[in-house]
Amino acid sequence: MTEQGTLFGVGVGPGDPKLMTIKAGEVIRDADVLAYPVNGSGESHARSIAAPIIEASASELPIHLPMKVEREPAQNAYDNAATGIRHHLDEGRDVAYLCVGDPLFYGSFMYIAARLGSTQPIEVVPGITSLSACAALTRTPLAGRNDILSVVPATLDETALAAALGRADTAAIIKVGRHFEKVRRLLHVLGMAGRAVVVENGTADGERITPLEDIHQDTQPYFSTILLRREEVK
C-alpha cells in the first residue's frame, strides 16, 4: 500500500518574498506538488510571493476559486480542489498549498483543510500575518496589557462594524475595497478617522500608506488595511 502524502498549509507571508520563513522555504522546495489559488484573471497571489524559490520543474495544481458573495460557488470550488488535492495524497505524494499570510487567518486552506482533515495527514506552517506587517509598517502597537485588539471585516453592516469598532483599542479592518467609502463615513461619526491609516499592498509592490483624512476617492483595493489605535501606548 502506498503511503499516504502529507498535505500542508504554508503561510508564504504578506507580499515580501523576504518575509517567508526558512521552513516555508524547505517545504515548498521539498514538496512533489504545489497547489494555490488563482482569482478570475488566472493571476495568484500567493504563487507570485514564492516564485523567487519555485523550480521550473515543479509540479502546480492552480486552485481556481470564484470571488463572489454567494457562497455556494466557493463550496464548490473547494469541493474540487479538495478531491483534487486528495489524488496526489492518495499516491504518496505531498502537496504544499500556498496562502498570503498565515493559512488560518483568513486563509481559503482552512476550507481545504476542513475538507480532508479527517482522513489525510496535514500539517500547517505559519506565516506572517497582513495585520503584523501593517502594524510594523505604521509602527501602530496591536496591543498591550488589557487592550482589546479587534479584526474587523469591512463587509460588514454598519451596526455590527459600530460594535466590534467601540469595544477595540486597536482595530484592523479589512477587505476594505469597495465597501471604504462606508468605513470612512462611519469611522468619522465614531471620531476615529483622524487616528487611522490605510495600507495598501502592505510589503509588496505598490505598497502605499496613507491617513485616512488623505484619501478623497470612494474604493480601495482589496488587500488593503485600515489600521487604528484609540489611544497612544503610554
The other form holds:
Protein chains: 2
Amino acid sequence: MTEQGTLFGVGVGPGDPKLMTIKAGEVIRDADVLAYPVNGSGESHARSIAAPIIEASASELPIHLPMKVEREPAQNAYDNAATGIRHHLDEGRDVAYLCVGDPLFYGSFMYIAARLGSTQPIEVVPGITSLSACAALTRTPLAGRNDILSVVPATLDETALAAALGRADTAAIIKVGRHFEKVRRLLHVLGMAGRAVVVENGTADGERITPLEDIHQDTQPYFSTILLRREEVK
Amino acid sequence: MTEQGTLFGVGVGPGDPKLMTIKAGEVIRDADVLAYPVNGSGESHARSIAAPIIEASASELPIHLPMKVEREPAQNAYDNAATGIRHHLDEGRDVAYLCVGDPLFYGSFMYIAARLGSTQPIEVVPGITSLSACAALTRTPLAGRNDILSVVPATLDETALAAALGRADTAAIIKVGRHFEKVRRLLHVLGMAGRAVVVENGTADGERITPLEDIHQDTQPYFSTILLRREEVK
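Switching from the form predicted alone: structure of the form predicted in complex with a further copy of the same chain?
After this comes the whole thing, all chains and molecules, with the earlier chain placed first.
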C-alpha cells in the first residue's frame, strides 16, 4: 500500500510575493502537486502571488470554486475538489493548496480540509492576512494592551453589524464590496465614520488608501477592507 | 543636512524562524541598526527568532521595556526608546525594530511609532500573528463565510469577557497567563469549555496543544492562547 501524501494548506499572503514566508516557499517548491482555487474566468489570485517561485515543471491542479453566496453549489464544489485532491494523496503525492492570506482566515481551504482531515495527514502553513497587510499599509494599530479586536464581515445585516462594531476597540470590516453604502451609512449613524480608513487592493496592483469621508458615491471601492480605531494609541 | 533614516517595524512571526517573510529577511539584512525589546533578564524573544539571519557585524540596539501593567513606567520606557532610535534616524541610519508576531497586533512597536511617526519615515512589514500560528497548529478555522472573529485579552474582567465571547462565532483569548482560572470558570458558565483548545508556546520550544477540559489545576498553562469555535465548519 502506498503511503498517503500530505495535504498542505499554504498561506501565500495578501498579494506581495515578498510577504510569503520562507516555509511557504519551501512547501511550494517541494510539493508534488500545486492546487489553487480559480474563478469563473480561469484566474487564480493565489497562484499569481506564488508565481515567482512556481517552476515550469510543476504539476498543477486548478480547483474551480463558485463565488456564489448560495451554500449548495459551494458544497458541491468542495466535494469535487476534495475528491480530486484525495486522488493525488492516495497515490502518495503531497499536495500544496495555495491560499490567499492565511488558510484558516476566510478562505476555501477549511472546507476542503473538513472533507479530508479525518483520513489524510494535513498541515497548515499560516500566512499574512489581508488584515495585517491593511494595518501595515495604513499604520493602523490593530490592537494594543487590553483592546478587543473584532473582524466583521460587511455581509451581515445592519443590526448585527452595529452590535459587533459598537463594542470593539478596533474593528476590521471585510468583504465590503457591494455592501459599502450600507456600511458607510451605519458608521455615520454610529459616529465612527471620521476614524475609518478604506484600503482597496492592499499590497496588490491598484492599491489605494482613502479616509472613508473622502470617498464619494461615484468612486465606490470594491475588494476593500475598512479599518476603524476608537482611540489614538499613545 | 543628512537624509533621515527610515524606521521599519518588522514582524518576525510567532517563533519558528521559517515563518518570517522574505521581506522581513531583506529588511533585517539591509538595516543599519537592529532594535528589539529585551526583558528584565536581558533576553529578547524577537531577536532569538531572527537570530539565524542576523550577521555578526550587525549594529544592535536593545530596548529595555518593563513587562509591568502600570502605564507610567511603560510610557517612560517608550519615550526613552523613541529617543534612542531617533538618534540613529537623525544620522541617516535605517533602523529595523523586530517585533514578535505582527508589529501592529499587541506589541510595543505601535507606541514607539506613535512617538516618531510625525517626524520620521516609518514602514511596517507585517508578520504572522500568534493567532494564525495557533490556528494552524490546531487546525481551528478562525473565521469563514459571515463569521465574526473576536480577539479578546484575558486581562478583561468577567463581565467584559462574557459580553465579548457571547457574540463571537470564533474567539481567540490571548494573554491568558495568570488569568487562566477566571477564563476556564467563565467558559464553563457559558457552556463553551467543551469547544476550547489551549495552545502553549505555539511554534516555539515547549509547544503543547490541549483541550481545555483536559487541563488540571496543577498544570496551568502560561504564555498560552485559547481558541474557541461555536460550530464545526462544513
